[in-house]
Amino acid sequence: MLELSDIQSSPEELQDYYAQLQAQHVTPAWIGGGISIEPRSEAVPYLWHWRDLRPQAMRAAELVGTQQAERRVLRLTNPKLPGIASNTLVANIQIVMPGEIARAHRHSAAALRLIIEGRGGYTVVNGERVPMFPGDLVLTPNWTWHDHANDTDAPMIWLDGLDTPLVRMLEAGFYEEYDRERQDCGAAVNASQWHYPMSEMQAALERLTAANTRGAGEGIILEYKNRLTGGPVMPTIACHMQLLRPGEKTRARRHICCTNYHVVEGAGYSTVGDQRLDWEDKDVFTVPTWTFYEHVNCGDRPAFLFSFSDAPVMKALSLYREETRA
């Protein structure tokens, strides 16, 4: 019968052995950080208020031109992570002023734009002009040419979501600039595979709300689907819109995926882990992976919460799981 061995080495012998390993760039795993029973994210729950973000975006437009910054972007940074909102996804605020163009390029990272402010600017994706109105979701999948333009008389501001940290971690990132500042394009179209108007999503949610009087502890939630495949909008990013009726509270749940939220409209709060995040129109907040969260609409009007996550990656790798608190 085999038994566990007990070798009585002196501290001096072990110290000398570990020094030899270190010199050879080898680490003994038995003195490492150990095995975690479940995921423990370095990220923390955090909320960015629109009342703070918008003045800073406008100030950036005063101080930095598009010649100095190809994309005038404010990156929302988790207090515990290096320059990113969550481990695999970034959340940015981007502003394009009247008459400006954010020049055309493409990259390995997949990106989404959730329009916050402005009416009638546009993004050109692979030569197709896509209009941008508040609440619209506009996609620029990986390696698609895209540029942004604002031919209105007011700022265009949106939330960027990209899988840049994931691409960087996989060492798979490429980038290329277009041979001109902007792409040729035709008139704006609404039936684009890159464009999900808020008007259509809001109408669908309200139809479901009218048919669902009991509620199921989740509010009314819909996933944006890829118009060609029927799967998530992009291979690495899933997007959802959730409607919470006045006074509605969701069950506490957690998932193996990083999730960032944008409050399209409404007022309420989310309990994420042991923190309460009070939100209102246009705020942004992040929910770390495998952290219990619940949402409450404490206002007198419906609340619309847009979210994007890396769930497709976790599902593709058979790592995804979810749990509802009893």
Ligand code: GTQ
Second form
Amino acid sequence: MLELSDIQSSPEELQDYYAQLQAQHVTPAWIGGGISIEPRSEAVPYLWHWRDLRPQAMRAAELVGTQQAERRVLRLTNPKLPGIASNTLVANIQIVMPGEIARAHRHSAAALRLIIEGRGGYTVVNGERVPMFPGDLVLTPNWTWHDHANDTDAPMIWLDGLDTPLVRMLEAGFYEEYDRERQDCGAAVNASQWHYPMSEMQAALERLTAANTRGAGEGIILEYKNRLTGGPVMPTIACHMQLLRPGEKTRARRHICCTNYHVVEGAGYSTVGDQRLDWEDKDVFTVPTWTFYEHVNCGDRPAFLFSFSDAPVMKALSLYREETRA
Ligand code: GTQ
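Okay, that one was the form predicted on its own. Can I see the form predicted together with this ligand too?
Next comes the full complex, this chain leading.
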């Protein structure tokens, strides 16, 4: 009788068999990589300093026109990923100079904008004019027409978050140019569906802070809600703003989702895996999936951390998990 695992095959037999399989485009599963019991992200924790990004954005505006570039964008690049900040989501810096426009188009990737610098430029979303002020969140959900304009006398610079790596992986990317450079829109602002002003978010966080003198190790955190569904702002992306009081330190947590942060204002550091990321106003950093992170506000003013993640994807697919370190 044949014992379990008692098969003897010679190296030559196996080599010959593998060669046959390879020629037939079939791969034996038992010689591939091992099984991992939990995710280990390819991405690494990383921080981009605004003091480095801003001059390069200004330089891009000198070197490349909006006629040459469909979008004048710097893609923040995770040291271990190909030209993207995180596994499913990009984090890009876009600059539109006075008098410039970024022409109208739409794509099946969803996008958000978190305004960093400039006051009163605007994005037109499906014919509605959305004003842009520092800290504002502006949505251009998938397949909405959008163009960006800057009629002010100062640069408009913002952080773009898009789910392009996810859409590419799913092979679901469509793209279309509008038949004109820009959409018609009146001067009237009628765009609350796409616009979350910082003034409102800040007031809401400060009301909560006043009512809650001791946080539960999370700081004070609010999720931006889709105004139509009450769910996450877009099907693939959730957005949050977190207020950390001076001296506040959050408890270490990890989630199944990748998250990119933008420091609207404040100074402190985050421990992400084994990295310490020191941040200050307008910096951007990335937290890979299933990596413990904690945030510390070591300044003497409140810190406001904006973040966007792919948690809705994980939740929709029943893949989401979260954990607080014991
Ligand atoms: O503003 O439409 O960062 O199409 C990358 C691709 C921004 C945009 C990006 C885009 C846009």
